[in-house]
Amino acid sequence: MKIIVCENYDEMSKEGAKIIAALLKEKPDCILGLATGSTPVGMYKELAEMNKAGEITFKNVTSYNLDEYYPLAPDHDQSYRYFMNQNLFNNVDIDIAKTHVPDGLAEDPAAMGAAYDAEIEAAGGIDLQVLGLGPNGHIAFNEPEDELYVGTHLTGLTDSTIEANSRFFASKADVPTQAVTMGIGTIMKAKKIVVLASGKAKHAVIEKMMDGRITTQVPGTILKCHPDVVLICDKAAMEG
């Protein structure tokens, strides 16, 4: 695992954007795995500015998002489809038909998850997957458990995750208690993974990411088994 420590959030965002921009130039028709939450917002802004300046293009890019709240319609202002449209897709020259987010209203989430994974495989697999790290170590919505799912699946959210995400909703009671998420196996199949972490609240997880152990109680630690992971964090996350 390569670790890049940045001075602050803005620098972290620029470092992440540079890695994605390099891939876009090398492989214009790449497949991106994208994340939501507050952490990648700055990086998406950087990419939008680079696109507007003509430095990069998303015209031939295909994207697959990690997760979606369940049950939540794509036009709900807290859905991850809405988030991606607002923070990236509407601000760059990507073909919206080539952007994919798990269906938060699927009648059969298990079947939808299997189809989502199959579609990624058929497309050639994810070239670069963006991840955040939850304060409890979750990646996507793979929460600390005794056992972790391999494929895309419906999962319950822990109280700590609901609490952390409640800042985006009118109240904690409005936060969905379930989500559809890529599983650990789907994430680990990505050719390259970029992990973003910012703030003191992530320090304990960063420490777990840097020791020599793996535990399902900190799902992010499984990334130590991947051959090409870049962890980009700010000093607050690294030093606490």
Ligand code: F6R
Second form
Amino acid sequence: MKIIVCENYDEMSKEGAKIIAALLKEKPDCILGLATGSTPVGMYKELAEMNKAGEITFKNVTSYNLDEYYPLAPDHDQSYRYFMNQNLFNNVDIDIAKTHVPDGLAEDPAAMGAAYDAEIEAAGGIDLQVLGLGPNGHIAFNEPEDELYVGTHLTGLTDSTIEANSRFFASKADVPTQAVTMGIGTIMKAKKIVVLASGKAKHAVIEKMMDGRITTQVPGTILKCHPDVVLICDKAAMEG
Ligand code: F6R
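The structure above corresponds to the form predicted on its own; please provide the structure of the form predicted in complex with ligand F6R.
Now the complete complex, all chains and molecules, led by this one.
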């Protein structure tokens, strides 16, 4: 795992954007795996500015997002589809028909998950997957458990994740308790993975990312087995 420590959030965002921009130039029809949450917002802003300046184009890009709350409609203002439209898709020249977010209203989430993974595979696989890290070490919504799922699936959210994400909802009671999420296998199949982490709250998980062990109790540690991971974090996340 390559580790880049940045001075602050802005620098982290620029570093992440640089890596994505390089891929867009090298492979304009690349397949991006995208994350929501607070961490990538600055990077998405950078990318939108680069797009506006004519440095990069998303015209031929296809994207697959990691996860979506369940059950939640795509037009709900806390849905991850809504988040992606607001924070990236509406601000760049991407073809919205080529953007994908797991269906938070799927009647049969298991079938939806299998179809999502099959579609990614048929498209040629994810070239670059963006990830954030939960304070408890989750990646996408693969929460600390004894056993983790390989493919895209329906999952329950831990109380700590519901608490952490309640900042976006009117109250904790409004946060959905379930989500549909890519599994660890879906994520690990990506050709390259860029993990972003900012702020003190991520320090404990960053420490776990640095030792020589993996555990399903800190799902992010499994990324150590991937051949091409770049962890970009700021000093606050690295030093605590
Ligand atoms: C988002 C996702 C989550 C977040 C994580 C960190 O699509 O899958 O795993 O990356 O919860 O969230 P923030 O960035 O808000 O700290």
